[in-house]
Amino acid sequence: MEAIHGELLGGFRERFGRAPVVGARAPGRVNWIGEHTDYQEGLVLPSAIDRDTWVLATPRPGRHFRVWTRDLDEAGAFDVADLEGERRGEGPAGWLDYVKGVVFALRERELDVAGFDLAIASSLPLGSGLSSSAALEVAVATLLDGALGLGLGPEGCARVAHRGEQRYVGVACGILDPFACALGRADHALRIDCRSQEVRPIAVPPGRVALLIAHSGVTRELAASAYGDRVAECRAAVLAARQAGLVPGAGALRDLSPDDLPALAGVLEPTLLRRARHVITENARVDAFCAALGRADLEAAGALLVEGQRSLAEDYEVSIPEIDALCADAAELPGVYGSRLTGAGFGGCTLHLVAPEAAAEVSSALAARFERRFGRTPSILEARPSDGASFVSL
C-alpha cells in the first residue's frame, strides 16, 4: 500500500471514530496524443500514471453518505434518496458533486446504494489536466462496486463515472478519462476508439522513453470554461458539413478525413474550420503515433507531439503562454523528443517525451527557464504508465 493510503487510514479513524473496512484506488491519467477528439467519437491515446486517488469507507445505517476529503480538510453529506431525478445546479462543481454524480449514475441504473462514511485523499494535483476528477469518480465507483457486489467490473465503473460527470456534474466530456483511469495497463498506453469503445494496449518501448509532466501552475474548471464552447463548435461544424452535402451521413468529425479539408474550407466559417481541422488531423496523428511507438521511432513520435501542440494552440486555441513556453523551452533541450499540452488545455500540464538518461537534467533546466520567465517554479514529475483502478478489503 502506498503512503497516502496509510495516512488516510489514520484520518478516517479520527474523523469517523471507527476504522474503514473497504477501499479503492484509481490513478490519474496522461493523454499522450488525441486531444479534444473523444467527444467527436475519435481516437485517443492515454495511459494511467503512478499517481492515485484513494477512497476508504465503511457502511453506515440507512442511505446517508458522510464524506471527508483529507487534502482540503472539508466535509460534506448527502442522502441517496435526494439524488434521484435531481441534477446539480448552476455554477462551478465542488468536489462533493463528483461523489454525488457516481451515486446518481448508479441510481439511474436502478442499483440499490447503501450509506457509507467515506474519506478521500489524492496524490494528483487538482485542476492540472491529469484527471483528478475522473480518478475520484472511478475510485468511488470501484469502491461501491466491490463493497455492494454490483457486478460492474472496470469498464462498467468507467461508464458510471462518465455518466455521472455528464449528467450530474454537467461536463460534456468523452470517455477518455474514466476509461484510462479504470482500464490502465502498466507500461502501455491505451488506444481507445471513442466510437466503438474498443480499447487496444500499445506497448511503450521498454527503457527507451521517460514521461515528464510539468504543471503550468494555471488551473481551470472545465464546466465553467471554454471547453463547452469547443464542444458546441465541433457540433456546428459537423452540421454545416452535413447540410452542405459534403459528408451526408456524418454524425461526428470522426467521419471526416484530412482529404475533406479543402471542401470544408468552402463551407465553414474560419473558426469552425480551425476547430474541425484540429480534430480531423489529430485523429490521424493518433494512429501515426501508435505506429511510431510500435517501431520504437521516438523521433517520429516526438514530431507528432510537436505538430499536435501547434494545432492545439493555433487551430483549437486551448493553449496558454505558460504551456507554450514549456513546450518551446523543452524543444531546445538535448534528449527531448517532443512536447505538447495534455488534457483539455486552458491551463494544466505539458507532456514531454524524453530519453531516460536525460530526464533529470531536462527537468532541472525546464524548471529554471520557467522560473526566469514567470517568477515561479513549476511542479515537474516523472510518471510511468500504470495499472488502472483496484478494490481492496481492509
Given for the second form:
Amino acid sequence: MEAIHGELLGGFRERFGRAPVVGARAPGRVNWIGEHTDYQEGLVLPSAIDRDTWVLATPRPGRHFRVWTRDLDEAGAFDVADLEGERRGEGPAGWLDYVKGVVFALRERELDVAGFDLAIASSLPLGSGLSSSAALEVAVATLLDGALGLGLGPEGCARVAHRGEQRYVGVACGILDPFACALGRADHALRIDCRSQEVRPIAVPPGRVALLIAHSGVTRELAASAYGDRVAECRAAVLAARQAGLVPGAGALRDLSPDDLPALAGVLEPTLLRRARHVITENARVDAFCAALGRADLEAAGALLVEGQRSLAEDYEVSIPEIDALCADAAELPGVYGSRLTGAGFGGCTLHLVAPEAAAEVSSALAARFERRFGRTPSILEARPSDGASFVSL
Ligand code: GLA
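Okay, that's the form predicted alone, but what's the structure of the form predicted together with alpha-D-galactopyranose?
After this comes the whole thing, all chains and molecules, with the earlier chain placed first.
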C-alpha cells in the first residue's frame, strides 16, 4: 500500500508538473457469504482486504478534472458541468466513468464540486470480482469528501459511490461493494442488513483462519453480463409470489423464509424457483455463518461456504468451470474448511477458508492442480480483513 502511494507521488509530479496535496485509499473486498442477496434487501458478510486503490489530487481553478491512471497509463478529462443530470452514453463502462459517476452523484445532491488533477493506482486486479470499481469510486468519494469538507463520512461516501454506479455507470448493483470498501474493519467481517443498512462487525477468530483468494483468470463485464438478468428474475419471482397471495406484503425475497419454499414451488416456474431458493437460503446461511464464526467453529463455517457454492452453481447458475474446479480441488486438500466463489460470479475469484498453518501448501497445491486442468497459472493471494477507506492531507 505504501509502495503504491510512493510510486504514484512520483507519477503525479511527472504527469501534472506539481505535487498532490490530498490523497485517499479504499480497499477491495471479499464477500464471505451472502451473494446476490443485496439487491433483494438481504444479508451480506464482506471484509475489506489489504489490497487497495489510491487516488492523489491537487485542486485546479475552475470545474475541470484531469485524471490519469498509472496502471493503464491512460488519461481523461471532464467538466463538472457536463455531468449535471447527464448519464453516460452506451457501451461498456471505462475507468473514467467510475470517477465521473461519483461527481455525478455529488452534483445530484447539489454539493459543490471544484476541479482537480487526480491520479489513480491500484494493487487490485481489475474486473476480478474483488470490487476494483467500488474501491475506485469510494476512494474518489473519500478524497472529495475530505478535500472539499462535504461532511459525508464513510457511510455517505459509500452511498454516493453506490448512487454513481447505479445512476451514472448504469449497473443495477446493491450496496455490498461500496459499504465493504468504505466501512471495512481490520480482522472483522461486516454483517450488513441491506434493508435497514445496519452494519455489525463480526470478529474473525484471531490466529485461526487464513483467507486465500484465487483468481480464475476469467474477467467479467458486469454491466453487460447476466447480472442484470438475475436482478430481473428475482423481481419477477417476488411479483409472482405476491400475485399468488403468498406473503402479501413481500417487497423483496428478503421477506420470504425457507419455510415458504414449498408454497413457492407451486407458483413459480422452475428457473425462478431456483433463483428464489438461492437468495432465500443464502440469507439464512449468512446468520448461520456469523454464529459459526462467533463459536470459532470453522468446520461449520466451511460447510456453509460449500453449501453456498452449491447453491450459486446449481440454483443461481453464476459459477463457471474454473471456479467449480478451484472449489472441488480445494475440498480435497488438508487444512481447507470450505470454499466458494466470491462476488457476482461468471468469472472472478474463489475464497477459501483455510487453517493458517496449511495456507502455503494449499496455495501451491491449488495452483498446480489448476495449471494441470487449464494450462495457466491462477494468481492466488492471502488476504487479511482490513480497514475501510481513509483520507490523507499530504
Ligand atoms: C457484485 C455487485 C454486488 C453484489 C454482488 C453479488 O459484486 O456489485 O452489489 O450484488 O455482485 O453478491
